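Only one chain is shown below, in C-alpha cells, and it's the form predicted alone.
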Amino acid sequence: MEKIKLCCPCHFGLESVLKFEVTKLGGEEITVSDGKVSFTGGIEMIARANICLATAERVLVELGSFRAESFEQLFEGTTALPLERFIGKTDAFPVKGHSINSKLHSIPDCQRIIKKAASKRLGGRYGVTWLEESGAVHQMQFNILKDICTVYLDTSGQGLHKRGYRKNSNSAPIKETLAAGLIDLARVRSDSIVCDPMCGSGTLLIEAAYKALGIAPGLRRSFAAQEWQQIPEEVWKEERSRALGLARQEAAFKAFGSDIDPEAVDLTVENARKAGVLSRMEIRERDVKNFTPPEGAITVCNPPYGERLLDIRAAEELYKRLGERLHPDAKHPCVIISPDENFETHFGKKADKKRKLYNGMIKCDLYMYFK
C-alpha cells in the first residue's frame, strides 16, 4: 500500500502529546519539529487522523519541499509534485501560504507562481488546456522558511479544534484542541474525577470527558477530503465505525464545573448536552471562593488573564482566592494555566512542574501540582 506523509500542525508545546497520539493511530515514520507532528501511514490515515487526534490543528498531506529562492525554482519545485495523485481533472485548487526569512516574501506573487504551475502540471497530466475547478475543493497550503517551500493539500477544512458541540462560547474560551492537551498533561484516565471552577463554556471539562470515554473528537463533524474522489466513502465510515467501537460507555469518570457567571453555566450545560456527555456533569452556578474540589478529583483550570490594570488586579485576587481553597497533593492533583508570571507567588504555592504553552498568540505557563 502507498504511504502518504502527513503533517498535523499543533499548540507549540503540545507536540509530545500529538506525538503519542499519532503513535496510538498507527502512524509511522514520526518526526516532530517546533509546531507540528509529521507521519506517514495509508490513505485510511487521513481518515482516522481527521476523527480522531484530539490536539492537531488540521491534518495536511505533504506533497514535497524544495529549495526556492527565485521564482523560477518555486515554479519548477511545484510542477515537479504528484499533484494528481489528490488533485482530479475538474478538481477546485485554491492556493494560500506564507513565508517566514526567506527571499521570496510576496505572499500574492508566491500564490500566483503556484498557482500557475500546478495548472501546468495538472492540464499537462489530464491533456487539457483549461482547468474548470467544479468539483471538490484541495485547498493548497505553501510554507516557505529559510528559503525552503513546503507544499500541502489541507484535508480538513474547517480546524479540528471546530468539534461541532460549541456553537456558543464565552468572551474568552479555551481552543478545544489546546483543552485537549491539558486533559492530557493533567492524566485525566476512564475513571478520574476532573472539576473546573470557572468552567465558562465548558471546553476543559467536555474535553475531559472525550478522553475518559474514548469518544473521538472528529465524531459529530465532516472534513473536506470527504468530498474527495481520491479517498473513497467506505474508507471513512469504517474509520468512523473503527472509532465508536473505541469508545468507553461503561467508564465510571465523572466531572463537576462551576462559574459565578449563570450566562457560563447555562452555555455549559447547552454545549455539554451537545457534546452527549451531559450525563456525566454536575453544573452550578457557585463563586470561587466557596468551592471545594470533591475527594479525589483533577482540577483543570484555565482562569481569567485579565488585559488591562484593573482587569489584572482582579485576575491576581482571583489567584490567590484559587490557592485559598486548593490544597493540591497526589491525591488531588492541579493543572492551571496562566500567562502571569508571577502566578505561584499570587496562588500561594510553587509549582512541581512548569510547561511553556501558547493559547493562541499568548504565551503561559502550565502550571502543574500533583505531590
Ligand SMILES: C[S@@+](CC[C@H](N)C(=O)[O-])C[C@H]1O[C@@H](n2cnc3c(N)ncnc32)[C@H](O)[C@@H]1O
Given for the second form:
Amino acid sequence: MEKIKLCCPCHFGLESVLKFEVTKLGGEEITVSDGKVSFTGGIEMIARANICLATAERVLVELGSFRAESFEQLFEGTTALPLERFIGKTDAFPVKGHSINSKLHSIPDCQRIIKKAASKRLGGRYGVTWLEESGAVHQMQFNILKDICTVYLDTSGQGLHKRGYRKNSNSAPIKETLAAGLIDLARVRSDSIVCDPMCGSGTLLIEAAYKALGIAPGLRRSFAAQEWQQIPEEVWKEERSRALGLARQEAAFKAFGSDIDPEAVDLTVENARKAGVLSRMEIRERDVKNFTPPEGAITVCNPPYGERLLDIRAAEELYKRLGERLHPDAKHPCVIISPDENFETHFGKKADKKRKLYNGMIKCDLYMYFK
Ligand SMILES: C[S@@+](CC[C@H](N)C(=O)[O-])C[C@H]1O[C@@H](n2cnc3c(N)ncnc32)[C@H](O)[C@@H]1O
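I have the form predicted alone already, so could you send the form predicted in complex with the ligand?
Every chain and every other molecule in the complex is listed next, the one we just looked at coming first.
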C-alpha cells in the first residue's frame, strides 16, 4: 500500500501528547519537532487522523521539501512535486504560507511562483493550458525555514479545534486542542471524576468527557479532504464507524463544573448538550471560595489571567482562593494553567511538576499537583 507522509502542527509543549495519540492510531515512522509531529500511513490515515486526533491543529499531507534560495529553485522544486496525486484536473489549489530566516522572504512573490509552478506541473499532467479550478479546494501551504521549502496540502479545512460543539464561548475560552492536551496530562481515565471550579464555556470538562468516553473529537464535523475525489467516500465511512466503535458509553466518568458567572454556567450546559455529554455533568453557579473538590476528583482549571494591573491583582487573589480550597494530594490531583510565574507563591504550594505550554502567544506553565 502506498504510504503518505502526514504532518500535524500542535501547541508548543504538546508534542509528546500528540506523538502518543499518533502512535495509538497506528501512525508509522513518527518524528517530532517543535510544534509538530510527522508520520506516515495509508490513505485511510488522512481520515483517521482528522476524526480522532484531539491535540492536532490540522492534518497536512507533506508533498516534499527542497532547498529554495532563489525563485528559480522555488519554481523548479515545486514543479518536481507529485501534485497530481491529490489535485485533480478541475480542483482548486490556492496557495498560502510563510517564511522564516530565509533569503526568500516576500510571501506574495513566493505564493505567485508556487502557483505558477503548480499550474505548469498540473497543466502538463492533464494536457491543458488552462486549469478551471472549479472543484474541491486543495489548500497548498508552504513553509520556508532557513532556505528549505516544505510544501503541504491541508486536508482539514477549518482548524481541528473546531469540534462543532462550541458555537458559543465566553470571553477567554481555552482552545479545544490545548484543553485536550491538559486533560491528557491530567491523566483522565474512563472512570475519572473531573471538576473545574471556573468552567467558563465548559471546554475542559467536555474534552475530559470525550477522552474518558472514547468519543472521537472530529465525529461532529466535516473536513476539506472529504470533498477530494482521491479519497474514496468509503474510507471516510469506515473510519467514522471505526471511531464510533471505540466509544465507551459504559464508562463511569463524571464531571462537575462551576463558575461565578451565571452566563458561563448556561454556556457550559448548552455546549455540553451540543457535545452529547451533558448527562455526565453537574454544572452550577458558585464562587470558587465556596468550592470543595468531590471525593477522588481530578481538578483541572484555567483561571483568569488578568492583563491590566488591577485584573492581575484580582487573578492573584483567585489563585490564593483556589489554593485555600484545593489542598491537592495523590487522591485529589490537580492541574492549573497560568502565565503567572509566581503562581505557586499565590496558590501556596510548590507544584510537583511544571510543564511549559503556549496558550496562543501567551507563555504559560501547567502547574501539576499529584502527591
Ligand atoms: C479563563 S475563563 C475559563 C475559560 C474556560 N476554561 C473555557 O474554556 O471557557 C475563567 C473563568 O473563571 C470565572 N471566574 C472568575 N472569578 C471566579 C470566582 N471567584 N469563582 C468562580 N469562577 C470565577 C470566570 O467567570 C470565567 O468564566
